[in-house]
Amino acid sequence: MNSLEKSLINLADDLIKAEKNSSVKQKRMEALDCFAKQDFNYKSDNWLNAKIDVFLKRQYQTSIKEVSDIQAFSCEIDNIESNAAYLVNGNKLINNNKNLGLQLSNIVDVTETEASTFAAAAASEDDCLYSINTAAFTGGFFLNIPDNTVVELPLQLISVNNQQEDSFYNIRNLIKIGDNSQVKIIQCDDSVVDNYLFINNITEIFVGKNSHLDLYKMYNLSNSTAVVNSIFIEQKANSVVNTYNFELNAGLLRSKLVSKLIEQGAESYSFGIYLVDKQQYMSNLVDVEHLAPNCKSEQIFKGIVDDLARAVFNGKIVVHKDAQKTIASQVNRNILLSEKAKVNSKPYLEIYADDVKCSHGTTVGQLNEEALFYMQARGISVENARRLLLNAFIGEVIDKIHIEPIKVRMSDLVKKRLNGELSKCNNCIIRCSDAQLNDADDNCIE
């Protein structure tokens, strides 16, 4: 057992002793027992070429530290109206939004009733990072949207780090969306310092009947940051969920999305882009389970990989016996910009029903030389031609975005990233201008 594992176990012990919610305490204890039997060992295909040991061998600050009251941020997206809440250093929630018709609080403060679905979707025995997150999470967002509620403005849930020490965070989010409700959620991880970070996020989402969720997940962190983000979604009848995963920068990034369509008529659409260069590693794992009839799912993920970077896409669709009339598709497209860049793509279908329409496909290649030649013949330089083709390649996913200011901002960030101008945004992709984060501030709303 290394020093990080010991430190995390000590933190979990302290949190278990202090936990007042009996059901959560039981889940913490079970997860800690599970973690004690596991170790940080990543040899499976899901961690191919990850080199996660480089990050896990560092000495991280794991204990809860007092959060400074003031932290300045600036907005980098124009013409967006939204509500924002902040989780600072993995434990302090700052939320000044009132009268939104929903409940938004720190997950460590949930009641027994509110915690009824906690750890119901993410099993600790599946992965040691799941178990230590359940045992040692220090904070996170608890969002409860009642039945028949339409949240008009997008809701930003922003996790921010401003500690000077190298830090390891276990952040746990729980989102409940009632029947006949609608919400757009924007999740963003950011740091205002350049020290080493390991961010271990788990988000569990339960979507009620006839409800609609758009979930945007933004990553734009430094090369000294490792992020393991896992999202588990369960959908009831006739619900629609759109997820968007935008991966622009990080030293190591592993994003896992597990969607379960548990009642008929549910629809799940997943879109993602990843731009990887230098010695970065980005991995996307997407699992969709069709458990009921007349459900639909679609996955479109596109990546551009340069230098010595590595990217992995593992997509899996399982259609159970009772899930007749399923419609499912899965597409992964990749462009390699150097001879040493690598992509491992594994689309996978597992079908037990006999009345379905399912497809999957993957491509890994270089830019179209004929298209490059055609554009150069018309006076466009080779560099501009490459950028135009790469932007068009990514554009199919950008066009799926439903919030116009985010679409414009993401298009701009992709262009900057491809131009080599962007190694890490100074601030989060979406942020309120000149906001001061303290309990006395006005609402952080544009």
Contents of the next structure:
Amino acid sequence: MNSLEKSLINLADDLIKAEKNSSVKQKRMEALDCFAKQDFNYKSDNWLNAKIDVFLKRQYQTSIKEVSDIQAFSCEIDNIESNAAYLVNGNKLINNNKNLGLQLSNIVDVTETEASTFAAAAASEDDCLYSINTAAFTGGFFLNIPDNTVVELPLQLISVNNQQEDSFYNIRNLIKIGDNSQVKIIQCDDSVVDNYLFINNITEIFVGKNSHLDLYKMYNLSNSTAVVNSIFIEQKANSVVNTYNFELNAGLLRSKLVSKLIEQGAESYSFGIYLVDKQQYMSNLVDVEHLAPNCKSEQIFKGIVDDLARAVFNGKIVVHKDAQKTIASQVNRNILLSEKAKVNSKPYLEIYADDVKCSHGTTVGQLNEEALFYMQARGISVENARRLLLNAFIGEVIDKIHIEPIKVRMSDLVKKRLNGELSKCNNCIIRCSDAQLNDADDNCIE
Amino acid sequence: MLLQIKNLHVSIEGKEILKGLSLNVNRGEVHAIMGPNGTGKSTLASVIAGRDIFSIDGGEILYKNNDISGWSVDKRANEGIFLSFQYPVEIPGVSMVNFMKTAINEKRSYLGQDPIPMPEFMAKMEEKKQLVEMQAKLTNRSVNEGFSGGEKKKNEIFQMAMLEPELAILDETDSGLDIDALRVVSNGVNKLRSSNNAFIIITHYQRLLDYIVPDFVHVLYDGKIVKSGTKELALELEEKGYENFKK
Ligand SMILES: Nc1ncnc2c1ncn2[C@@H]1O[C@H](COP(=O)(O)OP(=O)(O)OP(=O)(O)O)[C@@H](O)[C@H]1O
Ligand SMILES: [Mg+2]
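Write the structure block of the form predicted in complex with the partner chain for the protein whose form predicted alone appears above.
And the full complex, kicking off with our chain again.
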């Protein structure tokens, strides 16, 4: 057992002793037992999890630190009206919003009834990072949206690190949406210092009948940050969930999305982009489970991989026996910009019902030479021609964004990322306004 | 002289395509190049435009008295060389407006000028669209995406009109055009003709040359220009084909 495992187990022990919520306490204990058997068992030869082991070999502090000096955070997206709440250093919730018409609190404060679905989706046995998260989470957003509630403004849930020491965080979010409700959520992880971080994040989401959720997840972290983010969504009848994953920068990122369509007529749409370069590693694991008839699902994931970077897409659609009239499709497209860049793309369909429409497709390619020549023949430099093509490639996903300011912001960030401008200030992009980005050197913490 | 090609030898993947081709083009002239399929007409056009998949094994290309072998494709374009593609490329996701604006501004930046003001750009788009009778909706789409064969060719002439080249090479711009489109495209070219620019028109059909009257007609056969003459040569070719050039 290495020292990180030891300190996480000690942390879990302390948290179990202090846990007042008996059902959560039970879950923590079971998860800890499970983790004790697993340890961090990632193997570098398994490409789905490769490099996680590298980040896990580092030293991190795990204990809860009182948050004192809270810097002014503002997760700026120009022209967006939203309500923001912050989770600082994995444990301290700052929520200054009033009258949101919903409950937003720290997960460590939830009651027995509120926690009824806690850990219902993330199974400890499946992954040692799930078990340790359940055993040793120190905080997270608990969002409870009652029936018949339309939350007008997007909610920004921002998790920020401001500790100088290299840190390991287990963050746990639980989102419950009642029937006939609507909400848009923007989640980002951010750090104001550029040290080594390991963020192990689990979000469980339960969506009621006829409800509508848009979930935006942005990753714009420094090359020394590893994020393992797992989202589990369970959808009831006729609910619609759109998820958007924007993976702009991170040293290591594993994003997992599990969608369960458990009642008739539920629809799940997931869109993702990943821009990977240098020695970064990003993997996207998508698992859609069609468990009821007449449900629809679609995924479009597109990636650009440069330098020595590596990307993984592992998309799984399972259509269970009762899920007749399922419509499911999945597309993963990749562009490789260097000889050494690599993509592993594995779409996977498993169908047990007979009346279904399913499709999937994967492409890995280079930029279209003919198009590059055509543009150059009109006087456009090869760099600009490449940029136009790359932006066009990603544009198909950006166009799926419903919230206009986010769309504008994302296409701007993607442009800057593709121009190589983001790396100038790669640990504070989310907070940089456009004006600041333009002379990034002066305004950003290096 | 605007363009001077001397004894040009070009190959691809070890296969010799142009085998000592020479051609002189002055400002104010229109040259037609005809020849059977696969003799190297498009290769010649691509090589002048700077496509680097071909290897130049001998000879030289002088443009405005410069050896342009070291010039990039975009530099050539910004210096006034325009290629109307035999097969225009579809570029999904890149709008015509963005594409044209980028192209114009790159040229302006190359010439040390400021970017084109938006109203001026839009007015120019409008004017040139009318010149080639291009449907308004086409410029709201991605470059060539979903354009019909004829629309793609019109779009090439539209781009030519926008970029105002000094040397325009039209590679089978007439192929696939119906009779009205042929007239429109030809009118477009004739309106752009001036004493300051020159055209090289690659075609298989004498018919086009009724509309765009060339000063010279050349026969490209087996990688070389084997005969040059005036517009009567085109009529002769139409009648007799290329039999006489076979060895
Ligand atoms: N990219 C390439 N790779 C390999 N061979 C090529 C390539 N481009 C052209 N060629 C070959 O070079 C020769 C000349 O082709 P080119 O396209 O220049 O002919 P062309 O005279 O324009 O014919 P057409 O009248 O059919 O348009 C042909 O044999 C063609 O197959
Ligand atoms: Mg040709």
